[in-house]
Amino acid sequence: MTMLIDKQKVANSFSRAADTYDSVAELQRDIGHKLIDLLPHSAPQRVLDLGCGTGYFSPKLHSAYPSASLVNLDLALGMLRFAREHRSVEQAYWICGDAEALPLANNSIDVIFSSLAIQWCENLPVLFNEIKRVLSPGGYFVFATLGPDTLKELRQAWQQADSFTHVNRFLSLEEHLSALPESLVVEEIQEEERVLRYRQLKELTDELKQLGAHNMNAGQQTGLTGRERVKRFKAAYEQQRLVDGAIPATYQVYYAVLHKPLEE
């Protein structure tokens, strides 16, 4: 339940991809329009959008509730800039915070909306007790992540190249589900597999630049990779490539709704 993520890493990454992100995110747009689907149907007097990221959601949050607060809360300083000077609506605030110590007062906001953001946090209990501690009783937590076979291929690449962590770690939905403090009750949970297909290997990588998603884990190899390896990576990842030819890339989605009830 615990991973080594080096935050400082990851505001900087996605700070950086701020101006390409939204080019390449078919994926992760979505995967949030699926988690838009699950909101409840109720009348939140505020609304946090946790890993804003650009802002996308920002319009389709206030178009859900068009009369509660939007808190556009994010910890890559670069995305909340994008978001508040791209997707700019009423009522909204953009705070620069990180998810496991949210500067928010205690039982101030009714739902809270978090499309794959959370997968870079390093404590879930952490984060789920966070959460808990500012949803308003009553309230709502509807999040997507990512599991462990996200990117599986590339992981198993890498390792036939050598003994390095090159790719991003995610934590199983048990693990999810073992780290729920019990004032929080699950009221749904889906799970998907989604399997994107390139042309070339060099697509894959691109795009995961573009979208700041590099490897976040602490201690991992730094420097540059030698020839060898990268010729070992790529000629691994080719063995994996389907009977059409395509280039796969596995994502592992995890949706949940989680709810505070009024009386702990």
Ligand SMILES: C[S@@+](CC[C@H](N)C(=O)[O-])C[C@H]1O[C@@H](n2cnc3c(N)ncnc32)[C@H](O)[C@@H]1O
Contents of the next structure:
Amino acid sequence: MTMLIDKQKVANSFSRAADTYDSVAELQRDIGHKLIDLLPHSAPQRVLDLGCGTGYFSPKLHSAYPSASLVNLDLALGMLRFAREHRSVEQAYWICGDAEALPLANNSIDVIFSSLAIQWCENLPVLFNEIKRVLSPGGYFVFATLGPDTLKELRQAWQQADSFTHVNRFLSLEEHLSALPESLVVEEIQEEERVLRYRQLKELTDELKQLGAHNMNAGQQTGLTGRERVKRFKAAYEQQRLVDGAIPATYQVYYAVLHKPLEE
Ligand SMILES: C[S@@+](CC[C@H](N)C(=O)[O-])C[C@H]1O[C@@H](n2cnc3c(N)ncnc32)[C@H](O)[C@@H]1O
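Shown: the form predicted alone; wanted: the form predicted in complex with the ligand:
Entire complex below, previous chain first.
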């Protein structure tokens, strides 16, 4: 269940992508909006946007809970700087930190919102225990994350080209559920498959770069990717064009609402 994620690489890659992320994050915005609709109708005092990125959802969270203070937390300092500059709302706090070691007090947050961030975590039981620790009794964790079919075409194309890991591995729903501590109760789970379509492979690979969503697995091959292997990769991806000629990129998305009961 432990993923070999290089967190410094995650932070650097997302920091570098801060200026371009919003211009290509249409799917990410759709997913986050759907997640906003799953927020509980409660009156929280403190809300956390975990892995807030460019802060796109800060104003939306502020409108959902106008009297709450909003803590925006991200591993990437570059993302936080961008968010604070462009998306500052009243009663907002900005923290550079790691979801797996939250610099927050026990029982201090009433609603945690997290869209497309926890797939970059290394150890789900550690993450969920941190969530349980900082949530106040009666609190909610509302998140969206990616499943193993995400970017399957990209993974398959690289597998045909060489034996290195080029694309992140994403965990299954079962792996997520089995990592939950008893005291986090599942209120809702939804799953959705989205297939993005591109005219050219380069549009997809450029977009992933602009999103900062590179392969973050530790121990991947370093140095230049050989020209011959890249050629093989491209040819293998081309084979996966759809009947109408589009280059597909699948995203498997999980949405979940977890609840920490008032009494354990
Ligand atoms: C794909 S972006 C999503 C940003 C935003 N939530 C959105 O939906 O637009 C993922 C964000 O999660 C952050 N992130 C990755 N691993 C993290 C961790 N361990 N702790 C906190 N943030 C993390 C990244 O720095 C990045 O800003």
